[in-house]
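This document starts with one chain, in the form predicted on its own, laid out as structure tokens.
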Amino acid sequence: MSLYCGTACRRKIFWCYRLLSTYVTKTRYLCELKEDDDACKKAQQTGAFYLFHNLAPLLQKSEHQYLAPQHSLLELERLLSKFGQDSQILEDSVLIGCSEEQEAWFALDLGLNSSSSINASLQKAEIETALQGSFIKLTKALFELNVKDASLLSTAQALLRWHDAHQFCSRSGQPTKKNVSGSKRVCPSNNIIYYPQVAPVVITLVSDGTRCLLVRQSSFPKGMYSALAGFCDIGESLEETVRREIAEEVGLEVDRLHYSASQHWPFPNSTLMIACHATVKPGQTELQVNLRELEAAAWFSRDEVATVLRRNNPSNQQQSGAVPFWLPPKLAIAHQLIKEWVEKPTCSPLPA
């Protein structure tokens, strides 16, 4: 009996380990690489690199989407040697993730000159020819990438941009030095540590129960409407930001508030999009649009929004006059927020 119980317990522990090990192992491995420079250098030897040039990722076109090719350390060293460049530029790479098999993934920008590199930036056209790809702005390519590549390249661009903008200490004015993984920068003169940061942004879909409020900014593509969004101010809670933004931009007062989800967003810099649903009282829906913030705002019925969501390519159809407006692409959390409202008219409220 004791032998049976021992075997059963071992089997239970084994299956629990299998269920938990992949995520936990990956997380702890990445944590080790971020904190241990020697371990990170070792991981680079067998890792894979995504390449950028002035923050634009190297991509290859495949049918109706872009693919992000990976390159080994050996391939990069050969490329640098071909163009007469020193491999010291590899020190500017940043860790962006790893596979389930613990193959570390890095990103490297060949067009930015950093304080730690003696290399001049490599010419864009020469690299594109050598690697049979094109450096394409992420704003253009993001919605034509698969989910994995979109997430990795967004993380990579945000980290590369942050390091490019924080090469000097704000206290001493002296050059800062990144660790191998790129998880931090340190000022050697005073040991101040700088960590990459994100700016919190609330994005809120306002509803009166039967309609939702969609808005346009002048920077949006022609015909696109989305949910209200705004940066959190210092000292504000999430709930206070939502209420303030809605009052400022469309002159409405929030009655109830529900949290939905969040998403990292690389534009214009690294932001954390915090998606919420907000409702206003049916008798208090008259809009007072702040034209300094918005180009337009309007109420739309559930049927109107559902019709636009069903369009395969609403932007093209809008341009041809087939639909009056279109919505953000599926990868954007604004799309998910709007879809959630259409499919789930009532949401369970969280404390507000």
Ligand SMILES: NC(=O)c1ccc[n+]([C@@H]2O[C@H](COP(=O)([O-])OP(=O)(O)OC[C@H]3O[C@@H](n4cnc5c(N)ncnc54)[C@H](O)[C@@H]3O)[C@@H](O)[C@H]2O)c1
Given for the second form:
Amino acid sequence: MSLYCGTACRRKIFWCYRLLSTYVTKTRYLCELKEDDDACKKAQQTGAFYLFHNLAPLLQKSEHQYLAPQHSLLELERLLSKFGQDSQILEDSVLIGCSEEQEAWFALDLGLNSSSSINASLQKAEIETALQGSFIKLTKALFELNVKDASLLSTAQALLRWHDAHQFCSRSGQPTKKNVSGSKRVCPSNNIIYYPQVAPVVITLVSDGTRCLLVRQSSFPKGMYSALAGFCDIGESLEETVRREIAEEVGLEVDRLHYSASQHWPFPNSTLMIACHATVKPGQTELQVNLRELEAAAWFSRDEVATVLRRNNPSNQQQSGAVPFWLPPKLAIAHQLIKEWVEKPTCSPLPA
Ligand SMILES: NC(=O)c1ccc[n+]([C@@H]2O[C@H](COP(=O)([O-])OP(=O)(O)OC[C@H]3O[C@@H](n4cnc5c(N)ncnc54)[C@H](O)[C@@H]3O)[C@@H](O)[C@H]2O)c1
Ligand SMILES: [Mg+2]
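Could you output the structure for the form predicted in complex with this ligand, given that the previous block was the form predicted on its own?
Shown next: the complete complex, the earlier chain at its head.
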């Protein structure tokens, strides 16, 4: 693009700059809060808190969706005092993001017994009544939240779960101490720093050029098929994981691979899903399904998949009786991969 391209273009560049500037400012603010305990404590004074009880978020039902209410520090302190609890439990809160206006967002679990709140867990029903909401499992609520809340609550749950499971140093056995933001835990006896873990998983939609491969595990909801997924082993590149998982689970060799997108996925224990398209070597499409890992695997034509995508609701399909399977919901990256393949089926060669 020319630098001298008229008023409309200059206006566009100005708006791009403004957007980028807001994003950069917000990112740097969050970065500061993660590392600086005093700045983070200060941000809690004006911040907003999302509440959990035993990793289930507090939600309010509104028509066809759930809303995630926010509470100020003052409201939380009043709530704790109402139930005869001191405010020490607030030390367990974790930073999960901030608004464009730099209002910091935190998450706090009132039902877990962590080191700073031993015996301080609050009764679920009493808090639900006081806050006019319900603690609902994320597995049930995720698909009825808006995109922003779904992402925030998934992050919050993953971080709260990690802190709950990493209370002690694996070397000294001593209690570890969380920093104010919750971006790490430190063992005071040997200064080992523990950071929240991320488990990478590759999810691959395999195609033979005209059909795509969909699989199901016995743990999937009835009738649901998805793309093939697998955890990265230590020492592997993503390409190696894709190649190994496809060989292990369906006995095929990958010819071409193409990265699509990634997603944080909260179930069952929080993973980073890295989504790819792959094609198999020509003429090598015979499946040898590993029944220890999969219940079923089969090739589906583009028309079959497009039809199921159009009416992707298990109850619709049961009524019509015409479609024998359904696909993951829109929010899942598997859905995006399958949709992409239906709309634009291409792939580049796999690097050596
Ligand atoms: N978002 C989506 O669209 C989508 C779609 C499909 C699967 N998934 C997710 O992908 C994940 C992995 O899929 P999979 O079950 O086929 O993986 P997989 O094929 O690697 O099989 C799971 C097995 O891997 C082993 N494993 C290795 N590292 C592990 C770790 N860090 N945590 C847990 N188990 C580990 C365990 O033995 C486990 O039983 C699942 O958690 C599932 O929820 C997400
Ligand atoms: Mg798998």
